[in-house]
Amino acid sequence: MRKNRLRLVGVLAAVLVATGIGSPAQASHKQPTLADLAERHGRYFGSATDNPELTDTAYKALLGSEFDMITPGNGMKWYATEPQQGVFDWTNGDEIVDLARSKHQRVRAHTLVWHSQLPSWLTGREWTAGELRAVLKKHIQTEVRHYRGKVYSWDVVNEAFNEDGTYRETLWYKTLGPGYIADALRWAHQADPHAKLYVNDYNIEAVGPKSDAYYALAKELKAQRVPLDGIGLQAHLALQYGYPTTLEDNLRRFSRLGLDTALTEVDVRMILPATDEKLAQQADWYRDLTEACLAVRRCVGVTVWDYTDKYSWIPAFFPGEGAALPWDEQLLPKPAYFAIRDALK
């Protein structure tokens, strides 16, 4: 019964969206946005954006009126901040949380330790666990500190870990060793006091040996007193490998450590064609772990990776694969919006 009352209200949004009754920009004035909504339960709701999309008006409408968290897809990585060893850049980044601020919107800062996308100057080399150190601690507190007072968070660090919940050998692993993590955080933390500082990953939705290794390393830092608010959970999801049912369970446990919980680069992709069938599924799912973040008191919010199909990474990465968000690439609004704004009803 959900299911079809939820294609049903996507057909007729659709219908009065073609008609010109209730067209997006007419609709945001009518009734509260996801971000409104969102903020009756003490929650945010974000979206992913990046550079090159932003020449474009009407998208840039919809992301300037719809959400209250912006998150810099690529700007704030190390390429586009330190292209060359010490010189930095920071259009990118500015650009996005100038936008941001002023339409009234904080900002997800992402991502200062990460093993992809670093320029050729730091990945074509060797380096001395010495040197390295004092590079990653240099590009974190230059970066933090540039930003200082203007970001809600960080994403200190990014996938730290492979899918059996051991370290991924990544150049900071190899180099540095599993410290590296605690590193980061205290040098973010001294740089900006007020940021709340998260490390964030793929698949560790579920309970599971990757989410379990990252409770095991929050417990270790907790007991070390370094400083960590919260832990990001991407969920990246594909109605082809199933739901992850445990995720609820997994929020509770990591707040009764005392952490803050956000899911941070929601996507729900699907084999192609996308048929109603699917769409109406990816709606449930949207549905489903947008009312988990409700039901725990320390998950703060729901960032999509970018709002609309129009500007997803799936395809290029997944082919064959895509629709994953609840804006198509006319940015009309797909079933999967409207079950998000039922669970923040």
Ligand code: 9MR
Contents of the next structure:
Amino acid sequence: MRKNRLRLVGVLAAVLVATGIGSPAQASHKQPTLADLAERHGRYFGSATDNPELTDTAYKALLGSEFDMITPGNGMKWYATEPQQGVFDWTNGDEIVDLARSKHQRVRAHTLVWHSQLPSWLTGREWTAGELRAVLKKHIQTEVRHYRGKVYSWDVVNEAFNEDGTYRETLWYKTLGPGYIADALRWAHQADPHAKLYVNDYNIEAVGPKSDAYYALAKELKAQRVPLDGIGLQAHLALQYGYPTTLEDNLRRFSRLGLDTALTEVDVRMILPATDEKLAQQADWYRDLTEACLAVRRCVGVTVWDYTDKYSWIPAFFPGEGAALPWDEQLLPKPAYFAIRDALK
Ligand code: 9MR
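Can you switch from the form predicted alone and show the form predicted in complex with the ligand instead?
Next comes the full complex, this chain leading.
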């Protein structure tokens, strides 16, 4: 009963939002979208998306209207773009870039150098440093050239550090040493001098050993004039682990190095079932992280890692957890959505 009533409130809220009846001052206008509200602060508000979901027309409509930045969740990763050595496939990435462009949305391109979702031709054999360098350079430059002029930014290197701030022992690190990061950034910059180039990771929202490692790396890369423009803080948060209260300070210290920052993959998961209390706490977190970004001049925007619980990666990766996004599985806005609006107003 209570659940039904809540659902009804949700439906009503969604109708009011969609029609603009929610606010008397705008009775005859459409309610501003998250993108509209963010743009007033010189920021963007984005969502990740993935190719299989694009057959869902209701999903696609909200994706096309509420956001002004899009990230392909998988379509630009190595396994998708170079499934055989030297054979490139842009189908999935292009579909999302074309869709975004048709809606006047920009694209945060993701990702060039990662240890995960690599094709088996790459992981299934040994490489000398010389061979692997050539393979990496070719992959980066071919992909960046393909999307040259069509994307706002690239997550050039993804998830390069361990929790304790040491380098993650990836194929790249083990074969090429830490210099692969600077090389990747330089190669990407040659291929598209206008794209903003990022390094991106999770669990670096708070000040701590892992974000300190990024701070040290960023400082070093800046000193060496390596083309690094920004730090992406993924912000895959979980209610049970507490809010990263030093987020704003952390964003600010990167700004002071002359770097942009962005919250690139935001979700706030919880242990299911979702209760009103947990959803309210989640809403507070979304409000707080949006406000943290607005408070720091060079925090350029926020992207949620897809916008609806219907297509969240969480339940498959963390069994028993979920409900992490601002829209529920029926595409109805949750308290988190209204909290983000509040923060942006
Ligand atoms: O959203 C992506 C999901 O569909 C994939 O199965 C998963 C595989 O690792 O990758 C997800 O996206 C990840 C992103 O590329 C990097 N940061 C963590 C994201 C969630 O796993």
